[in-house]
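First, one chain by itself: the form predicted alone, in C-alpha cells.
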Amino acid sequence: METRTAHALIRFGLGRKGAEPLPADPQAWLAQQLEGPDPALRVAGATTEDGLLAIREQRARRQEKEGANPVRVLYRAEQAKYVANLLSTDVPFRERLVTFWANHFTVSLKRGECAATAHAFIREAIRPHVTGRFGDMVLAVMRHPAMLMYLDNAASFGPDSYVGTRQRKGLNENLARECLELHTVTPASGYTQADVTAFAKVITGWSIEIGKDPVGYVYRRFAQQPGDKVVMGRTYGEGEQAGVALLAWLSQHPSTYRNLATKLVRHFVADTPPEGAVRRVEAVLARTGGDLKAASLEITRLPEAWTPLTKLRSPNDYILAVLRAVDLPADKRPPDVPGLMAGLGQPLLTAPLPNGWPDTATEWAGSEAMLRRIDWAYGFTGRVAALDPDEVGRLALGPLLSQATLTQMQRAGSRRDAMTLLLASPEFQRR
C-alpha cells in the first residue's frame, strides 16, 4: 500500500475494510464515490411519516400505560441498518460527508421523540444533497419535522398571529438562532439579536402535523407573524415563501461560505485549518453557488490533505475503523456497536448541544478518555484472537504502521497483547 492510498482510506474514509482491493488511483477513487445517487438510499428505511405515526402511537400508549414503546422499536431497527452500512460501505468518503453534514445540522436524541425521525432526517434531508447545493440542503433541513421538533419551531407562534393572540402563545427563537449562529453565517457576519427575533418571526407557521392524517411538515398560516420583518437589512413579508427566500439568501452569504470551508478543512485536514486551504474551498463555494460536490472534491486536491495524518479519530471513528480493519462477518460482530460508542463517550446521534460533536483532538484526548480506548481495545481483542496482528496492521495502515509499534507488537507476550498494542497505537488513533 502506498502512503497516498493509506491517506485516502483513512483521512477521507472510514479505514480499510479487511483486505478489500486497494484503489489504483486514490484521488479518482474518492471522486468516483461522489458520482450518482447515494447507494444507501437503495436500502429501504423508515420514513418521517413512519416516525411521526410512531410518536402518535407512543403518546396514545403512554396515556393508556400499556405496550412497548413504538418509537424505541423503530429507532433501534433504523440504528442497526445505519451502523451496518457504515461497516460495509464501499463509498466511505461519501459516508464521511454524510456524517459531517448530519453533525453540522445536529438533531440529537437528547430530545427523546426525535429518535422517531432522526434517521429519516439523514435519509431525506442530508443524503440527497451531499453532492448538491448547500441551499437545497438548508431548506430540506429547516422544513424537516426532526429539526422543527428538535429546535422547537413547531411550538413557535407569531405573537400577533391569529393563534398567538387568541391562545396567548408566543415566539420560540431556537431554530432561527442556531441557523444563523451554527448552520449559515455565524456571528462573524454581524447579525444582531433583533435579526434573530425577526428571523424567528419569518418562519413562524413552519410546523408539524402529528395528531391527524396526513402527518408531516405543514405550514400553518394562522400561526405566522403578520407584517414585514427585517433580517440583516433585508425585508421579508408574510407567507411561507418569505422564509424560503431568506434561507436562499443566507445559504449564499459570503460568511456562510467561510463557515462551511473552515469546518470542512478542519474536519478533513487539521484541527487548526490552514488559511490557504480554507480560502481555496471558500472560493469554490462562492464560484459555484454552494456546490457541495465541487467543494468536497476541492478538499481532496489540497496539498495539505496529503500530508501526515494529525487528526485524532473521534470515539465513533475509532470503533468503526477497528471493526472495518478486522472485518468480522456480520454474525460475529459485537451485538451492540452503538453501545460501544456510548461507552467511549460518543453515543450515536446524541450530541449534547445543537453545535454537534467536537471536531478537534483536545475534546477527545483526555487521559481518562484514552485509557478507556485502551481498555476497550483489550476487551475487544478477545473476540479476534485468531487474527494475525501483523497482518491486520499491514492491511489497515500499510506504510503508516511505524517500526516502533511493530517492535512492541513483536515483543508482546501474546497475540492478544500484540493486537491491543496495534489498536492502541498512535497511528491507529489518527485520521
The other form holds:
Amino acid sequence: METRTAHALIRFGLGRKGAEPLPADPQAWLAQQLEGPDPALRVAGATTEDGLLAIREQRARRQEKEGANPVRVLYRAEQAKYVANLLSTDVPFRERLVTFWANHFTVSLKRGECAATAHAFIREAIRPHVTGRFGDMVLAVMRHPAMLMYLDNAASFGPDSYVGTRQRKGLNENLARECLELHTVTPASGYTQADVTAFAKVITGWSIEIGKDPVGYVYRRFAQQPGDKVVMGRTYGEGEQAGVALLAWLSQHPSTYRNLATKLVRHFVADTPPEGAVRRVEAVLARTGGDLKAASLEITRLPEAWTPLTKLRSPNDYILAVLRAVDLPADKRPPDVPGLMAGLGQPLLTAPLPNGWPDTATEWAGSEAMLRRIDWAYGFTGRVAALDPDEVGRLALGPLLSQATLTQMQRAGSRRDAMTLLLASPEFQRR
Amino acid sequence: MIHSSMRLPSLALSRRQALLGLATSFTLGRASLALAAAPGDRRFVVVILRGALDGLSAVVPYGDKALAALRPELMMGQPGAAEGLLDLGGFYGLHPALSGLHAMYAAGELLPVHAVAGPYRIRSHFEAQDYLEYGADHAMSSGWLNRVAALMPQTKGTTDTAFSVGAVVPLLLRGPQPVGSWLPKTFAQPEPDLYARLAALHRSDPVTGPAVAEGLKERGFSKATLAGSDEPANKYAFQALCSSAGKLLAAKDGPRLAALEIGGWDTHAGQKNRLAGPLKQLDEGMVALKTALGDQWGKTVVLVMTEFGRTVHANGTGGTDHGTGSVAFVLGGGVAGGRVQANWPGLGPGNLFENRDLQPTADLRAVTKGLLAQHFGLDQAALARVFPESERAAGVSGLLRA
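Coords for the form predicted in complex with its partner chain, given the form predicted alone:
Below is the whole assembly, all chains and molecules, this chain first.
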C-alpha cells in the first residue's frame, strides 16, 4: 500500500475494511464518492413523520407502564441501520462528511424526544445536501422538526403575535443564537444581542405539528412577531419567506465561509488549521456560492492533506476503524457498537451541547480516555484471537505501521497481546 | 480463520458461576480455563504457559558448570542459601518461587521433564502455540485435547460439563467435541507488562504519550510495576481458576478434561524480576488445583507445557529471547515423580542448538503420548490420531506409577 492510499483510507475515510481492494488513484477514489446521490438514502428508514407519530403515541401512553416506548423502539432500529452502514460503507469519505455536517448542526439525544427524529434529520436535512449547497442545508436544518425541537424554536412565540398576546407566550432565542454563533457567521462577524433577538423574531412560527395530522414542520402564522426586524443591518418583513431570505444571506456571508473552511480543514487536516489551506477552501466556497462538493474536493487537493497524519481519531472513529480492520465475518456476533461508543466517551448523537463533539486531540486524549481505549482493545482482541495481527496491521495501516510497533508485536507473548499492541498503538489512534 | 464457539444455555450459567465461585467483577487477565467431558473417573489437565517459559530459570541445572558464565545476571543462589534454589537431588534446583511444587516433588508427585520441545523449530510465539495445541506442525481442524475427548469410548458429548472461561476456547480444546464459552461480565484489563509495552510505544508521541503515562500513574501503576518488579495486578486469577477447575473436575458428574493457560513468560527484559510473579502464580495455582481435587488428586494427571524455551545466553536487557528446548512438568497423585526426567544435553561449547538454545533431547509429543497411553489406555492407533505423523516420537513409558 502506498502512503497516499493509506492517507486516503484513514484521513478521509473510516479505515480500510479488511482486505478490501485498494483504490488505484486515491484522489480520484475520493472524488468518485461524491458523485450522484448518497447511496445510504437507498435504504429505507423511519421518516420524521414516523418519529413524530411515535412521540404522539408515547406522550399519550405515558401513564401506562406496559409495552415498549415507541420512540425508543424506533430509535434503536434506526441506530442499528446507521451503525451497520458505517461499518460496511464503500463511500467512507462521504460518510465522514455526513458525520461532520451532522455534528456541525448538532441535534442531541440529551433532549430525549429528539431520539424520534435524529436519524430522520440526518437523512432528510444533512445527506441530500452534503454534496450540494450550504444554503440549502441550512434551510433544511432550520426547518427540520428535530432542530426546532432541540433548540426550542417550536416553543418560541412573537411577544406581540396573536398567540403571544393572548397566551402570554414569548420568545425563545436559542435556535437563532446558535445559528449565528455556531452554524453560520460566528461572533467574528460582530453581531449583537439585538441581532439575536431580531433573528429569533424573524423565525417565530417555525414550528412542529405533533398533536394532529399531518405531523411535521409547520409555519404558524399566529406565532409570527408582527412588523419589520433588523438583523445585522438588513431589514426583514413579516412571514416565513423573510426567514428564508435571512438564512440565505447568512449562509453566503464571508464570515460563514471562513467558519466552514476553518472547521473543515481542522477536521481533515490538522487541529491547528494551516492558514493557507483555510484560505483555499474559503475561496472555493465564496466563488461557488457555498458548493459543499467543491469545498470537499478542494480539501483533497490541499498539499497539507497528504502530510503525515497528526489528528487523533475520536472514540467513534477509532471504534469503527478497529471493527472495519478486523472485518468480523457475518457469523460472528457483532459487538454492541453504540454501547462501545458510550463506553469510550462518545455516545452516538448525544453531544453534551449544541456545539457538538470537539475536534481536537487535547479534547479526546485524556489519560483515562486513552487507557479505556487500551482496555477495550485488549478486551476486544479476546474475540479475534485467531486473526493474524501482522496481517491485520499490514492491511489496515500499510506503510503507516511503525517498526517500533511491529517489533513489539513480534515480541509479544501471545497473538492477543500482539493484536492489542497493534490496535492500541499510536499510529492506530491517528487519522 | 475464526472459530465460533457455542453459546451456552443461560440456565446452566448460574450453577456454573456458583461452582466457579467467581465474582462478576473478577478480572481474568491472561489466565483462562476450558473444560470438556470424558468417560470414566480419570482426570487430565493441561496447563499452557503462553509466551515461552525459560526452562533454565524454572528448573535450573546448577550442576552444569557452563551455566553461570552464559547468563551471570540471571543466576540465583545455590540451594541452602537465602532465596536460593530448591534442590532436586544435586544437579537441578527449582526456582525459589516454586515452593509448592517442591513439596510435591518431595512427595513423589512432581516429575519435571527437561530439555523438551515440540517437533517444530520455529521461534514465532503464535505459530509455535498453534502447533503446540494442534499437536502437529501444521494447521488442523481440531486441537489435540479435543481429539482425546473424541477418541475415548462412550464420550457423552454433553455441553453441560464442557465450557471455557474467557473470551475464546483455546485451540487445544477446539474441535468436534463441544466446548462452550463463558465470559464473566468484566472489562478485562491487560497485565502490567502489556501496559508497559504500550506506554513505551506511546512515549515519543506528544499527544498520546503523556496521556497514557499519566493514566497509568492515576491507576496506581508505579514505575516499578511497569518495570516488572511488582506482582501483576490480578495475581489471584490463575489460582482462582485452578481452584474452580479442581472443584468441577472433582464433582462426580463433572468434566474430566481441563485446559488452563497463564501468560507472562515472555521475559525479553528484566527477567529476574519479571519471572518470579508468574512462577509464583503457577505454583499457587497447582497447589490450589491439588487441594480442590481432594481425593481425586490420585486419579489426576497434570501436564504443564510451553511453546518453546528461551536463549541460554542472557541478552543485553537482562532478559532472554526466543529459544528452543525448555522444561515441562507432570504432576499428580499417581505420577512417578521425585526425580527429573532428562537426557541432559549439556550447555558446554558445541552442545547448544544453533549455538544459542537448549538442545531438545525429548519430544513433548512422546511425553504426552506416554501419559495418555497409561492414564486413559489409548492404543497406538488412537495416539496416532491425537498426534499425526508422530511415529518417531514413541510414547515415553514409566511417567506414571503402575
